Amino acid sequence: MEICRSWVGGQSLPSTGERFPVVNPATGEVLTHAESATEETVAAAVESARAGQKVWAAMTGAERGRILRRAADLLRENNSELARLETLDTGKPLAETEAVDILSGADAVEYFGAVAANLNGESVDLGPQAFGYTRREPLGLTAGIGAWNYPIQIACWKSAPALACGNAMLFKPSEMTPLTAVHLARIYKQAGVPDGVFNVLQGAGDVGRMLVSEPAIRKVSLTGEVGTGRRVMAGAAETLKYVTLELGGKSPLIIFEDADIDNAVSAAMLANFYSAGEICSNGTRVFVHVSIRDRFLAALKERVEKIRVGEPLDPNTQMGSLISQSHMEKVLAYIEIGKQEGARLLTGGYRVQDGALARGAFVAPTVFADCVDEMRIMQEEIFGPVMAVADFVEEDEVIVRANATVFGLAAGVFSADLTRAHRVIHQLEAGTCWINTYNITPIELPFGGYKQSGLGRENSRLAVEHYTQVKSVYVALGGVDAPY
């Protein structure tokens, strides 16, 4: 595999930056090396973005939309190749990356391709002597900083609305998963996006800091940890950049006594074990009504123990590896903390080392029962396949407990009583909520959190608010009446 370099001005750009290994977390194999961007690389990216953005913004929305829809088609045509690359880079099962990662990114590009043609201001009647109108204009240069759990999906979620609105984007993928962003850049170029409009800058936190501090960049969108979000927000304040922050969570999933237990178990598993639990919106605090707790746990244990953990490229694998050995050690440490704090280990709780899996970062899907709210596994984001189950009695009680967190990204409620489900959802302090399902994120709905889970929203037409600025224009139809 060739060296993974930054993509600037429509081509791969070598730099004098440090090279770092790109590791397959399922095998420990070094796939290739990536070359970090330098100050010179960033400067070249800014220069090319300025030039490309002028050309791009001068197109009509319909023209930009056609190009974006072509890019979406190319993503779908290349789904198999890109999914395999994403699996090698992340350790996620091929069954997931083929079904979700690239195709959900294509959905975003297609959706915002349609939005591009309908970016309108409004006309305001100001009487016989004047009228006014507003224009939605691009911000100019924007930056996207991605995470390692959904590399190409996040790149699409950030770039699609930015480009639809006439902006250029300088995108920095996680240094742990740098491979597919460059392929997205090639697809944009093939579809007709002008050179410089989507640049990719490889590297770690130092490259992200360069983007945040660059005066020419007017907006930063980050997906990452809360601590990183605070630093980005503080850095962006120096030049008064707009920010969108999609950060962490410790989300509640509340299952009432009248819930369909099979569906609730399915949702709890999706909310904890899909992508090996490395999803920010996961419902890792599962509150189950005491009257159905034993039935729920019995069904959950039986089904969790049937999850096929294995080699990610095997199409029969249902759960792959974690992102790295160091992250695996963190997850295993939290499992030990759960045991020490007195939670009952229902199933899992160990590193999977069968055969070739011993070379990778595999952890068995883990469920703790009899959890209490003060436990660290109920308070802190683990970002791995670890579910904490607690019971509850009263509706008002569980609402208070569900909200007792600094996070507010997501929440779910299971109940056959839709009046109650809506009543509870409306009281939960979370930006993205589900009733009788979990972790479904269609592009048509906004995605984002409350409290320390972030600022702003991704997806839906609401994203246009975060990638445009409004200009008001007053048009006089008569003379100027001056008092002097």
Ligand code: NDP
Given for the second form:
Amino acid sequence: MEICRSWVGGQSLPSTGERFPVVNPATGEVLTHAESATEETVAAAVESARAGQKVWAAMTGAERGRILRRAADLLRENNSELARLETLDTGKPLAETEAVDILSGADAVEYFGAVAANLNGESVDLGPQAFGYTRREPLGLTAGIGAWNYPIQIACWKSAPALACGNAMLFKPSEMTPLTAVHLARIYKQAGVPDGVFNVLQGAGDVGRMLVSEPAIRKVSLTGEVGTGRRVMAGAAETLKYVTLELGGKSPLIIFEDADIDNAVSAAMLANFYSAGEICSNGTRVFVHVSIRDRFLAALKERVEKIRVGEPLDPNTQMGSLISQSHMEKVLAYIEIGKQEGARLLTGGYRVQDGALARGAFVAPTVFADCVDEMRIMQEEIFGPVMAVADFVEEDEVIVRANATVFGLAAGVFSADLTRAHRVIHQLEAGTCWINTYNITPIELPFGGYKQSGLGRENSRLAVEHYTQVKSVYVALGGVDAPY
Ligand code: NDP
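Okay, that is the form predicted on its own; can I get the form predicted together with the named molecule now?
Every component of the complex follows; first up is the chain already shown.
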């Protein structure tokens, strides 16, 4: 595989920056090296973005939209190749990356392609002598900084609305997963996006900091941990940038006694084991009504033990590797903490090391039962395949317990009584909620968190508000009435 470089001004740009290995976490194999951007790379990206953005913003929204829709088609056409790369880079099974990662990114690019042609201001009647109107204008240069769990999807979720609104974006993927963002850049170019409108800066947190402190950049959108969110927001304050923050979570999934148990088990598994649990919105605190607890746990254990953990490129694999050895150590440490805290280990709880899997970072899907709210495994984001199940008795009680966290990214409720489901959802402090399912994130619905899980929203028409600024224009139709 060729060296993975930054992409600036429509081409790969070599730099004198440090080279770091790109590792397949499922095998430990070094796939290639990536070359970190330097201050000079960022300066070149800013310059090309300035030039590209002028050309891009001068097009009509309909023209930009047509180009973005072409890019969405190209993403779909390249699904197999991109999914394979994403699997090599992240350790996620091909069964997932082929079905979700690239296609959900394409959905975003297509959706915002349609939005681009519909960016309207308002006309405001101000009486016979005047009227006003508003324009939604681009911010100019924007930055996107991604996490490693959904690399190309995050790059699409951030760049699609940014580009639709006529901005340029400088995107930094996580240093753990640098491969696919450059392919997205190539696809944008092939579709007709002018050079400089989408640049990729490779590197670690220091490159992210360069983007945050760059005065020419007007907005930064981060997906990452809460601590990184704080640092990015503090850094952005220096140059008064807009920020969108998509951060961590410890979301509740509440299962009432009248829930369909099979569906609730399916959702709890999706909420904890998809992408080996490396999903920000996961429902990692599963509250089950005490009257159905034993039936729920029995069905859950039976199905979790059938999950096929294996080689990510094997099409039959349902759960792959975690992102790295060090992340696996962190997840295994939390499993030990759960045991020491007295949670009952229902299943899993160990590293999977059968045959070739010993080279990777595989952890068995793990369920703890009899959890209590004070346990660290009920309070801290683990970001791995570890589900914590707790009992509850009363509706009011479970709402208070579900909300007793600094996070507020997502929440789910299972109940056959839809009146109750809505009543409970309306009281949960979370930005993204589900009734009788979990973790479905269609591009048409806003996505984002309450409390320390984030600021702003991605997806849906709401994203337009986060990538435009409003200009008010007052138009006088008569003379100027001056007192002097
Ligand atoms: P990190 O916060 O460690 O990193 C996120 C990105 O920020 C990376 O590209 C990182 O660079 C970069 N970065 C680190 N420090 C700085 C800084 N000071 N200034 C600018 N950029 C910086 O998160 P992870 O990559 O470990 O991702 C996991 C986290 O992301 C979890 O908490 C998860 O919940 C959250 N997440 C949230 C989602 C949401 O939509 N709400 C979705 C997915 C994940 P590098 O890593 O290359 O050093």
